[in-house]
Every structure is written in structure tokens, then in C-alpha cells.
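Form predicted alone, single chain, as C-alpha cells, below.
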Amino acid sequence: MEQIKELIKYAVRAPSGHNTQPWKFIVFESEIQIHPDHTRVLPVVDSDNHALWISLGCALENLVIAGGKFGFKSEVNISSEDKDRTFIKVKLFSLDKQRPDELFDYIGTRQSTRNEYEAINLSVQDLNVLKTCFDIQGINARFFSQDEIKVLEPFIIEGSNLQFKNKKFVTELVSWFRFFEKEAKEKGDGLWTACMGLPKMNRFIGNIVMKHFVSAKSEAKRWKKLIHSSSGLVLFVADKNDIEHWVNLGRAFQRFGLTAAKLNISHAHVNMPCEEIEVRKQMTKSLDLTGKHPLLLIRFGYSDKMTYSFRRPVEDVIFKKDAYI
């Protein structure tokens, strides 16, 4: 059991929307199940739960990578006992020796780095490494250079405008803000404002600032600055819009994030045009992606590291089968 707990410690270092950490792990002798935690959904920004399953895919990839380091081969399946009970099943098989993936060493150092980048182009070599860092069925990534960012900018700004004009979106976002280190540590989840480069403020003041002084206009200005300081953007595209492909997209994105960490390249979400359905449709048509599903947009570039977000104790995400059911 202690070895399984170690694997899950690496799994939960994965990113998730608003750092909600929407996963539950059920452990058997030679199997780990990853279930969605429906108490941690984001009904406004992620109404179909595709981002939730992408997060579970990220956790899965960490688990598989860590398994190789600990001497396990992983067999992964999506299990659906009924329409309301779908989960990821990971069977573990002992190996004669370790089969480490070099990305294991970067699980603890990868982070979503939300600051302004240095507006420096990546080397051709590093860019090629990022472009070839995963080979996962049904998932592709389209890269946009600094010069090509203008193609995506209208969709990014439109998505941001729609979200920050939506009071329900702002309320949901602020509910996951952690304004002080003490609160962030105690809860072990959410968006600690220090990780976002925001000044310290109490929750009362923070709510007033976010709901009355942060506007669609101010966010558009901020996002323009952030994307134009980036070395480029990468759009993750799925062949189908279903749970299997959402999980696979998460696995691909996690490998991208770990590879970026290995190369000392920062990355962060710019996912508004994928989250707003009508904007996503417009972007799909504009980019000639008919029949495909662009579900995740990421910026990347060089920057200093920021404060790391917290994770809940591994004991809080491991459940016994009977207790979960």
C-alpha cells in the first residue's frame, strides 16, 4: 500500500482547472481506479466536464510514468459500469526491472507559470522536442509561432470578454481563489493568489476587487500582454469529443508540460476560446479543423518560476471501494 501511495503522490501533481483536483483514487491489490470527484466540478466554465477528464488524463500520465520508475507496467482502460459511473482503470504488472521515463524527474518541478514571459523565440531544437513529445492516438497539437499569435488573438479576447461579462463565471472563479497562504495550505487546493502574481488581500476585499474592479476590458488588456510576451501557443485537438479522447488529450498535455519543464520552458493555459462553445466553433471553422475538436490552448515561453500551488494530502484522495460506493 505504501508503494501505491507513492505512485498517487506523483499522480496528484497534475494540473486541473482552478486547481480543483477533481479526482478520487480507489486502490486494489494490483489495480488503481481514477474516478471523477463530482463535488469539484466547474459547472460554468466546464459545463460538459471535458476539462475535468483532461485533468484526470494528466494525473493518469503521471501515474503511468511513476509506475515505470517503481517497476510497474501499466495497462489502462476506460470503464463504464453505467452512464453515470465512468472511470479510468489502471492495472499494474510487476516488472523484473525499472523502466524509467526521463520525464519522471520533472513531475515535481512542472508548474503552470502564469506570469509574463520574455518574448524570446524557442530554439529550433527545443521546439522540435516539444512537437514530438507525445504520440497518443486521436490527439494532435498545432503550434503557433510569435508571428502567428495574431491568428488566435481575436478568439482569445472574445472568449475572455464573454467570461468576464458573465457574473456566474466570475463568482465560480473567485470561489476557488485562496487569498492567503494559510487558507491555501489548509484547503490544499484552489488558486492561491501568490501563484497568479496578485497582491495579498483578504477575501472580503478580494471579492470586491474581482467582482467590481476587474472587467472584460481590463482582462483583455492583460491577456494581450501575456500572449504577445509568449514564444508561441499550442492548440491541442481531439479527433472525437468524448471521454476517451479527453483523457488521452490530458495525457498528451501532461507529457508536453513535463517536457517543457525539462527544457526550462514555462507554460500556462489560455483556454477561453476552447471553453466558450460558440467561440470554439468559430475558431474551428477559421483554422479549418472541421470534424475535429480544439479543446486546450496553452502559451509557452521563457520566464522565472512562480510560487507553487498546493495539493491535498494523498490520504484525502484515496478511498476504499465500499466507502466510495
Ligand SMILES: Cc1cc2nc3c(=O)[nH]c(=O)nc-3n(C[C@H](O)[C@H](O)[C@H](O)COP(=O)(O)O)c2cc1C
Given for the second form:
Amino acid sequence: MEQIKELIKYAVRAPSGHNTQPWKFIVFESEIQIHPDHTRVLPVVDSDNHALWISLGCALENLVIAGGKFGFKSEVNISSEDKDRTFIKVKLFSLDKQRPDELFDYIGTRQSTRNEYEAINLSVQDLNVLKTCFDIQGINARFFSQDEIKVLEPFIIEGSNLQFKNKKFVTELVSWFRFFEKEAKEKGDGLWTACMGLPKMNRFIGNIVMKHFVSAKSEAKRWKKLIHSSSGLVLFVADKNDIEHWVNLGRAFQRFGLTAAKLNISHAHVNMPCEEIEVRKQMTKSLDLTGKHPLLLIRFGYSDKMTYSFRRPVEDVIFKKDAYI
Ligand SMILES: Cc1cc2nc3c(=O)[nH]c(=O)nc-3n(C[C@H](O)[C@H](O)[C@H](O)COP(=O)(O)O)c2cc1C
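Let's compare: the form predicted alone is above, so bring in the form predicted together with this ligand.
The complete assembly is shown below, putting the previous chain first.
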């Protein structure tokens, strides 16, 4: 059990929307199941739960990579015998030797880095490593160079405008903000303002600032600066819009994040045009992606590291079969 606990500790270092960590791990003799935690959903920004399943895919990829390091081969399946209860099944087979994946070493150093980047190009070699960091059926990554960022800019700004004009979006976002280190540490989840590059403030002031001083206009200005400081953007596109593809997209994105960490390249989300359905439709058409599903937009480039986010204790996310409700 101690070894399984260790494996799950690596799994939960994965990114998740608003750092909700929407996962439950159920442990059997030689199988770990990853279930969605429906108490940790984001009904406004993620009404179809695609981001939730992408997050579970990221945790899955960490688990498989860590399994190799601990001498396990993993066989992954998505189980949906019961339509209301879909989950990920990871069967573990003991190997007589380790099966290390070099990305294991970067599970702890990867982070979403939300500061301004240095506005310089990546070397051709590093860009090629990023472009070939995963090979997963049904998932593609479309890269945009610095010069091509302007193609995406109108969709990014439109998505941001819609979100910051939507009171429900702002309320949901702020409910996951953790304004103090003490609060962030105790809850072990959510968006600690230090990781967002925001100044220290209490929840009362924070609510006022977010609701009355952060406007669609100020956000648009901030986003323009952030995207043009990037070396490029990458759009993760799924062939189908279903749970299997969401999980696989999460696995691909996690390999991207770990590979970027290995190369000392920062990355962060610019998801608004994927999250706002009407904007996603327009962007899909404009990029000639009709029939496909662009679900994550990421900026990358060089920058300093930021404060790391917290996780809940691993004991809080491990359930024995009988304890699962
Ligand atoms: C599916 C998904 C969607 C995300 N969307 C956003 C986003 O829109 N904006 C953002 O700043 N971060 C976004 N994130 C990053 C999370 O907020 C981040 O992973 C979490 O706070 C934990 O921090 P870490 O990645 O540094 O470990 C997203 C992550 C995932 C997996």
C-alpha cells in the first residue's frame, strides 16, 4: 500500500482546472481506478466536464510514468459499464526491472507559470522536441509561432470579454481563489493568489477587486501583453468530443508540460476561446478544423518560475472499494 500511495502522490501533482483536483483513487490488489469527484466540478466554466476529464488524463499520465519508475507496466482502460459511472482503470503488472520514462524527473518541477515571458523564439531543436513529445491517437497539437499569434488574438480577447462580463464565471473563479498561504495550505487546493502573480489581499478586498476593478477591458489588455510575450502558442485538438478523447488529450498535455519543464520552458493556459462554446465554434471554422475539437490553448516561452501550488493530502483522495459512494 505504501508504494501505491507513493504512486498516487505523483499522480496528484498533475494540473487541474482551478486546481480543483477533481479525482478519487480507488485501490485494489493490482489495480488503481481514477474516478471523477463530482463535488469538485466547475459548472460555469466547464459545463460538459471536458476539463475535469482532461485533468484526470493528466493525473493518469503521471501515474503511468511513475509506475514505470517503480517497476510496473500499466494497462489503461476507460470503464463505462454503467453510463452514470465512467472511470479510468489502471491495471498494474510487476516487471522484473524498472521501466523509467525520463519525464518522471519533471513531475515535481512542472508548473503553470502565469507571468510574462521573454518574447524570444525557442531554438529549432527545442521546438521540435515539444512538437514530437506525444503520439496519442485522436489527439493533435497545432503550434503557432510568435508571428502567427495574431491569428488567435481576436478569439482570445472575445473569450476573455465574454467571461469577464459573466458574473457567474467571476463568482465561480473567485470561489476557488485562496488569498492567503494559510488558507491555500489548509485547503490544499484552489488558486493561491501567489501562483497567479496577484498581490496579497484578503477575501473581502479580493472579491471587491475581482468584481469591480477587474473588467473585460483590463483583462483584454493583460492578455494581449501575455500572449505577445510568448514564444508561441499550442492548440490541443481532439478528433472527438467524448470522455475517451478528453482523457487522452489530458495525457498528451501532461507529456507536453513535463517535456517543457525538462527544457526549462514555461507554459500556461489561454483557454478562453476553447471554453466559450460560440468562440470555439468560430475559431474551429476559421482554423479549418471543422469536425475537430480544439479544447486547450497553451502559451509557452521563457520566464522565471513562480510559486508552486498546493495539493490535498494523498490520504484524502484514496478510497477503499467499500468506502466509495
Ligand atoms: C483542463 C485544465 C484547464 C485549465 N484552465 C486554466 C485556465 O483557464 N487558466 C489558468 O490560468 N490555468 C488553467 N489551468 C491550470 C490550473 O489552474 C493549474 O493546473 C492548477 O492551478 C495547479 O497548478 P500547477 O499546474 O502549477 O500545478 C488549467 C488546467 C487544466 C488541467
